[in-house]
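The data below hold one chain only, encoded as structure tokens and taken in the form predicted on its own.
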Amino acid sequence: METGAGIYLNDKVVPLAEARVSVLDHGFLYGDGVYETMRVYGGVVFMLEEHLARLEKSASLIELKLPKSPRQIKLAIFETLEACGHKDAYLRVTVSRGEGPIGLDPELCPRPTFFIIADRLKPQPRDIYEKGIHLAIVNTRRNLKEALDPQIKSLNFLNNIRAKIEAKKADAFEALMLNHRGHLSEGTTSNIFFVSEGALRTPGPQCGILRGITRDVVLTIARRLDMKVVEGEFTVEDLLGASEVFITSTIMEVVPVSRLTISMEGNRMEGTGIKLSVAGEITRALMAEYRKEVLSYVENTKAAGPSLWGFTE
């Protein structure tokens, strides 16, 4: 089978020529939709029944119903990994509101959007694992939860994008955002993590997080492994102070942070940033862990016998 990118669009696979979604969809004109991005291990998705979960909530706080059940998304999957051909993929699911005349009303769109793409997972480069990398805290300020939901995965990126655009302009692989109260907040696509005092800490969901999946199976893992864990509201100095820092994701997994910088007006720095080790004790433990985790997950959905959303040996 020739393999490349599976593309799904809305009851089908389609060649990626033939993928085309309307200018008039309302998930171009204005954002208006929700996605999910999975990992894909030896043809198993890795915690497909949370990421689905928290589709299905991303749509209903936008009052936007899913065009198909949990069954029928987890069928249009299993097709377009097939399609793709690869057993470690990317995988995107996306649904937008939908076609509609110009205009906000959600009413203007009949029938959302639905499509899934899966292509190969390209490697994360091994020096960011081995060496860390360099994460900037930014002047740009996550959205104000009262004003976005952050729970809402929404196809509306731009607050990120900014936040990005600083930080390639810092040189750094990664931005950390702050929330309107100047407390810790998350990364572009990343949760954050660090030690101080000997405890795990990590921004809580009153700091205008999206709660990862990757960031809840690592909390889960240090709770079993009896590390001392707090979610709460940290400063810019409770980080300075950190003796490891580490940032997670469904894509990275947990990659540890080498090199901090500020990159906010009136507190730049310049060509300088504070170093941390690698990847200390705990960050190393909960790297090695969360591997043991998906190895563990794959294992048992393949011996729980054939799946909609996995490959045959």
Given for the second form:
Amino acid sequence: METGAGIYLNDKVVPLAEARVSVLDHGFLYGDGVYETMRVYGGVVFMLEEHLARLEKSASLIELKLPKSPRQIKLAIFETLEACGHKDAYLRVTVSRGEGPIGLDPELCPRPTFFIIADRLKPQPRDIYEKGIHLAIVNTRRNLKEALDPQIKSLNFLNNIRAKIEAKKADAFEALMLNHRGHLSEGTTSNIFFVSEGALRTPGPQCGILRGITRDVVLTIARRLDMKVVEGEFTVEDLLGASEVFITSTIMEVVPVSRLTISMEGNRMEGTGIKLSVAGEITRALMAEYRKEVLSYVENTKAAGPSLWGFTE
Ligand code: PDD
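Switching conditions: you have the form predicted on its own, so give me the form predicted in complex with N-(5'-phosphopyridoxyl)-D-alanine (PDD).
Next comes the full complex, and the chain you just saw is listed first.
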């Protein structure tokens, strides 16, 4: 089998060189579209149903009708994965408003553009799990919920890209954005958790975050382990009082934070910032349980039969 990127465009798998989208596509012109990133373990798409539900939700929040049913999307995903040939893969499903004349009116675009990219999962730098990452609290504020709801996983990522640029300048692996009220929100492509006063804490949906699927899995595991869990509104001071901090995302899973700095105007911290214990007890427990959760998901899905890998009829 050929191994490379697998691409599905609109209604079939195509070679990468033929996977072209019009310059009049409103996804390109205006960032008008939505997407999902999934992780494939041993040929099984982890949390496929949840990702498809979120795709549907993002689309409905911008009044975009998906051009395929969930079942059709699943079939397209499996075709793409087969074309890609990697069992441990990165998978992205994108739906844009489609091609149409210049102008913002969605009705200018009669047919959404649909594509899937599946490719080998690039390994994360090993160090990040052992040594932890540097997280910088940046100036860029997370989009106001009432302006562009972070629940919409849209193609318009400039908010996050601006934060990412700041993180890079600060030599940090990830940026942490505050919301307009100065409360913690989320990273550029991750959610944040911290441990203080015996509880696991994470900004709640009211803070203007994308409700990460990894975040939900971690919350479920933490409750199962009888940890005290608080979803709420937290300040920078709350975070500075933490004994453990970690971030979560589909691709990275659970990653400990070992250094926290503030790169906000007028607030630059001297020296190296807060040093946290690398992967404290709770972080380590959750990292291990998350891996177990993935393994059992993969096993259960495979046990349901090869034709059902990753999906139910
Ligand atoms: N990003 N917050 C934002 C803004 C994100 O973009 C992501 C995911 C997350 C974590 O969500 P999840 O656990 O469902 O991956 C939080 C993906 C990985 C991406 O942009 O490709």
